[in-house]
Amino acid sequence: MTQTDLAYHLKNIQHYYENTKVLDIDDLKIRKGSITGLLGPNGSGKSTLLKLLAFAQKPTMGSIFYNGRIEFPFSPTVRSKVTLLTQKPYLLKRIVFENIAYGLKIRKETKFLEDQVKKALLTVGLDYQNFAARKWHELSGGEAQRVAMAARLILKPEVLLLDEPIASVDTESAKLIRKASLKARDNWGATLVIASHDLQWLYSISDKQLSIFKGNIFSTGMENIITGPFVKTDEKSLVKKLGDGQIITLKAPTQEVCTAVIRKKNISIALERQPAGGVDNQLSGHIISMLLEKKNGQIMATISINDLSLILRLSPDQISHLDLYPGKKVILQFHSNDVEWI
């Protein structure tokens, strides 16, 4: 991947709110025209990363390259080329038409303005005659979010950043926002970065998934996070006790940390336990979901083990060979030495 292929290249990024580090990214590349899914719990750093990508904030440390050049907040080079849609829509205290036309007026691109506003409204499923003259406070939550989306799409941005865009809207609005976001990539090659808890949507559309936890990026997508409390058994090992009496054995960390990571690639799945002396973690659980990753044909399976959920990536051949399906009881296996600590 060359620099000309990249929309973004983040290097040595650290970002703090007062004395708390909220992002720590050594190297992150996002290809032009790609769709990147951002996964992670609330407070993990997703919204902060999107604000940095939108050049709405400057990182405490590090550099953000956009189209091969270092850029800074509110740079005229990126103005209107990069746009962010947040979970809560922020509309001007004006009618719908003026909200959607505002960006083009700032650019002084007012030719065929009414036609462009009509088209933008149509893209998000709103009728021009019924909505153009409505005031901002006369819209439902879903309608307001769709108007906010239209105000961004009319600019035909190079990058569209979406922060939980469908979390607080009705089902119909969510469907239309999903559809409109994909049109931005299909119609003019926009780069999309989407943070959402709708995993089925993200896995079905994204070229790549990034998982964020405590500001750390996992470029392999969602990984398995195991939090304390842990019980020390000796100088080299800790255990995590689960509610059903099972335990997870973990290699002790070399420093004071409280969160373990077990990567998907280090977990295997079976229908029966191995004899003693094999892997030191063999956990009994059942499959609760299976999501298809459209881009590679793999299946992301979530397994519930009492009060813990673990995920792993499975091939169609594994699914067929083991006859796996939601609800089936399985054994997950991994070595304590494969744990990472953050």
Contents of the next structure:
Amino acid sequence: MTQTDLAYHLKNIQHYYENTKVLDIDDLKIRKGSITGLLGPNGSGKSTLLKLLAFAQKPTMGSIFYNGRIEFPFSPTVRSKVTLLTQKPYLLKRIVFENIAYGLKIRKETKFLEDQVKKALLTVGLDYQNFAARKWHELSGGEAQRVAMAARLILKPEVLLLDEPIASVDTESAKLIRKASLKARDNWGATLVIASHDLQWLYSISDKQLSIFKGNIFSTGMENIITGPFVKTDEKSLVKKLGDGQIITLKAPTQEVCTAVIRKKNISIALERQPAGGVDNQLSGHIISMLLEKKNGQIMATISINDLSLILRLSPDQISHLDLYPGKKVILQFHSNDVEWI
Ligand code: ADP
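Could you drop in the structure for the form predicted together with ligand ADP? We only have the form predicted alone so far.
What follows is the entire complex, opening with the chain shown before.
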């Protein structure tokens, strides 16, 4: 990846609120025209990172390069190229048409305005006849979010940052927001960074996923995070007790850390437990989703194990051999030594 391929390059970023560090990112590169999914529990720093990428907030320390040049927050030039859509969309207290046309009017680009608004509405699955004259408060959560998205798409931003865009929308809106996001990338090469709790939706849209936990981006790709509390059983091991009494055994960390990562490549799936003496973690759960990864023909499966969900990648052969389908009971196996502590 050369510098000219990059939309963003973050170097030695630290961000504090008061005296609390909430982001600590040594080096993060985001390629132009890519769609990056941002995963992580509440409070892990996703919104803060998006605000820094939107140049709406200044990092306490470090530099953000945008299109290869160091960029400063609040610069009007960059802020017109980069746009952030939040979970609760902000709409002007005007009709839908005015909300969508607003940006173009500000820019004095009002040629074919009606056509452009029509197109923008269509991109998010809203019909002009029905919606253009609606007031901002006559919209469902999903429609309001789509109007807010159309208001941004009409400006063809270089970067679209979406913070939990489908958290309070219906399934149809979630699909349309996904479609509109992909269109922005495909039609004018927009770069997108999207934070979402909906793993399945995020996975269906992003070509790369970053996991963020306690302000650290610790790995690329979707991996399994197991959070504490852990109980020390001896010098070498810890256990985590799940709500249903199942126990996960993990090799103890060498430093003070509280989060374990089990990579999906280290988890295997079976229909029955192996006899004792083999693998030391054998957890019983059921498949909650199976998603086809178009790029490699593999299937990403999410398995629910009481209060934990784990993901792993399966081949079509494994699926047919074990006759796997959503709802099926399975056993996940991994070695306590395969844990990575962050
Ligand atoms: P996420 O989007 O992953 O939920 P945030 O970036 O919103 O995470 O928050 C990261 C941490 O920063 C949390 O501990 C949150 O309480 C704190 N935080 C966020 N915004 C502020 C703020 N304006 N002032 C003080 N603390 C904040």
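Take the two forms, superpose them, and find the largest set of C-alpha atoms that agree within 1.5 Å; that set is the rigid core. For clarity, every value in this text was computed on a predicted model and none was experimentally measured. Numbering follows the first chain given and starts at 1.
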Post core alignment: Ala301 C-alpha displaced by 2 Å or more between the two forms: yes
Lys156: after superposing the rigid core, is there a C-alpha shift of 2 Å or more between the two forms? no
Rigid-core frame, C-alpha of Tyr203, shift of 2 angstroms or more between the two forms: yes
